[in-house]
Amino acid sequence: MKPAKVRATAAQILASLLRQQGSLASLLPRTTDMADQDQNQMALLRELCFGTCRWYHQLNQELGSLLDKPLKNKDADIHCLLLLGMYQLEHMRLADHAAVSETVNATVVLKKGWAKSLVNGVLRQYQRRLASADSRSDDSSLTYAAWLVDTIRADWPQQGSGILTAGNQHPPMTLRVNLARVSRAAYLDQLAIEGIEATPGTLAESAIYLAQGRAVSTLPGFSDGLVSVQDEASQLIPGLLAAGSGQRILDACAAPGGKTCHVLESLARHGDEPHTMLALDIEARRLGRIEENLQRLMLAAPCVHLQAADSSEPASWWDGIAFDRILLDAPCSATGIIRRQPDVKVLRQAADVPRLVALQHKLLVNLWSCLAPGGVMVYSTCSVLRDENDRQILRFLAETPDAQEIPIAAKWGIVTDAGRQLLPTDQGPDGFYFAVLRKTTPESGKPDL
């Protein structure tokens, strides 16, 4: 793609995003579909889309002050093109003249040549504004929707500003070492031999942080299953689930399969194998990603089953035999991983949260019936909103007589009214919430800690 084509494509993707017609993950072309000579342009396309989403609310407010009148709905692509141009001028290391000229040229690619003078005029005006400004505001709240700022600050009065700031950072690239195949120390040595700077994580014994992101194909042993890409926070799940040999295990919302694979790796490390490992996802197309990961990690086995099903409706898939362990990594607002998925800032609406809370509650209630007495469920989200996390679990515990919380004994995170919360930190783990629940029997006492 030529530079102007890249910018036109980015504008079309963002316009679709604003219409709620997908996410960046679904709208961006896959790198595997592109020729080698287009990889640099793909990197530029991703940077334009991710970066503009990261700063969308602030840029959009500035754009409103630069336009004499709002653009028509049919010209949403031009509106997004202007935002892309502003992002380049303020946040990218590109020559201003190149950023402006190629963005103007993109109007022709979009077959809207009439907008050339508009785009040129607005970007030149913004360029002058940036040059004359004594200082730019560093208020992180300007880059978020007001409802989300208010909710985060109400939930986390002391940590709210830090959460907002962390969400504007570029995330670290974090690896999960397959400890069933190689030790973390040995893999760090392999990275050092390759000249790849890395440090061990402090929360999960399998975690490694890279000093700089890179293509997975350049990681030693990646294709052989020695390592995977996964944030350190979610690498804590196998330890909380504490699955054992011969158990029936359910991963209720499994795709793309990172947690499924990590649980299986943890079992294999100790020479264990589940009786059954069932991984569900509501979207059949996403099961292919799980299968790819299982094959690469050499974890595919007769005991591992993948199924497209709605986890909240067990009658459609459950055979009636209870599970010993259930992992419910529930659909959520994704507010703890905004730095990785900045389109959350654009896509997520205040009205989405009650809908997600209702779905999470339905999953908790209906999956609980599939758990064996004495069995353990781990509930997790990549959210920092307490309605989805500890308040959700408190409600469930109050309504479910045979549910008891197992307190998480750890030095990481924040103890909440129920469960434990990790907040996103620069060059650290994502925002993640965990609660561990045991199904009791009339004869059982308090859960073992």
Ligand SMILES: C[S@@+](CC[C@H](N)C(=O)[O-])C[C@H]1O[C@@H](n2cnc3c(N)ncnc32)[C@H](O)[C@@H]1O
Contents of the next structure:
Amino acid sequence: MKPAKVRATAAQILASLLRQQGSLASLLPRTTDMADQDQNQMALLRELCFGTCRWYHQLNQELGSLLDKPLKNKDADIHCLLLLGMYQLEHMRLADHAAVSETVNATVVLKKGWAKSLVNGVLRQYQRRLASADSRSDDSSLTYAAWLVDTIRADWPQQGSGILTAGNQHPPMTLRVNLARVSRAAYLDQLAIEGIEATPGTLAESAIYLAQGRAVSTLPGFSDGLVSVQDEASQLIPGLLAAGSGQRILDACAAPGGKTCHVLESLARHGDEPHTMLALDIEARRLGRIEENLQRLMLAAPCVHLQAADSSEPASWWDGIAFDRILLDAPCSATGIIRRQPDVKVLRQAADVPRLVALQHKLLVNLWSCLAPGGVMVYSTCSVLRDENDRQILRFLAETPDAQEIPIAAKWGIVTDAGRQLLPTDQGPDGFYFAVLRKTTPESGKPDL
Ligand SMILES: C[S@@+](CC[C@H](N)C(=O)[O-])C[C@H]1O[C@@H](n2cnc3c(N)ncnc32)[C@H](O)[C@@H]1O
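How about the form predicted in complex with the named molecule, since we already have the form predicted on its own?
To see the whole picture, the full complex is given below, headed by that same chain.
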């Protein structure tokens, strides 16, 4: 791909995103489908798309003041081309003249040569604005929709600004060592031999932070299943679920299988296997990702079953035999992982939150009926919004007489009205919420702790 074509492709992807036709994960081509010589262009394409989303609201505001009149809907690609041109000038270490000329050339690739002088004029103007500004505003909230800023600040009066700042940063690359196969210390040694700088995580015993991101194919033992890429917060799940040998385990929202595999790895580490691990996801096409991970990590086994199903409707998939452990890693606003998925800033609308809260509640209530007395459910989200987290669980506890919270004894995170919240921090874990719930036994009427 030529440089102008990369920019034109990025503009088309961003225009589709603005039309809510998919996320960056679904719209960007998969790197595995590409020839080696295209990998650099792919890195540029990703950087243009991710970066423009990260700064979208601020760039869009600036663009509004540079245009005499808004572009027509049918020219959303040119609008996005302007945004990504501005992103290059402000945030990328590229020579300005190259950034401007390749972005202008992209108009021809898009078969909109009429926009050449418009793009050139706006970008030159922006270049002058950047050069003359005494200081750029460092108000991190400018890169978010106003409703999200208000909600985060209302939920977290003390920590709100830190959450917003963290969401503008680049995330660290975090690995999960497969402790069933290799110790963290031994894997750190392997990284050091390869000259890869890394440090152990402090919350999860399997976590390693790399000083620099890199392609997974260059990680020692990746294809043999020694490591996976997973944020440290997510790696806390097996410790909370505390699954044991011979148990029936349900991972109700499982794709792409990060936590399914981690729970199985944690059992395998002690030579254990569940009676059943049922991994469900409503998106059938995403089950393939779970299968890939199970194969790579050598965890595929007759006791592991994958099924496309709506977890909130157990009548459609459940055989009536209760589970000892249920992981409900619920669909959520993803506001705790905005630095990893900056398109959340563009895609998420205020009205999504009550819709997600209702879905999470339905999942909680209906999956609870599948849990055995004495069994444990872990509810988690990658959200920092309290309606999806502690308020959701408080309501569930109030409505469910046989549910009792098991307080999480840990040094990490913030104890909330129910459960525990991690907030995103620079070079640390993502924003994540956890609650551990046990079903009381009929005999005791109390949780079987
Ligand atoms: C937070 S992601 C799960 C991530 C996964 N647990 C992991 O660690 O890799 C939430 C998942 O829930 C799935 N989902 C959403 N609604 C669902 C439903 N009603 N039933 C089952 N899965 C659902 C989505 O397709 C998505 O894959």
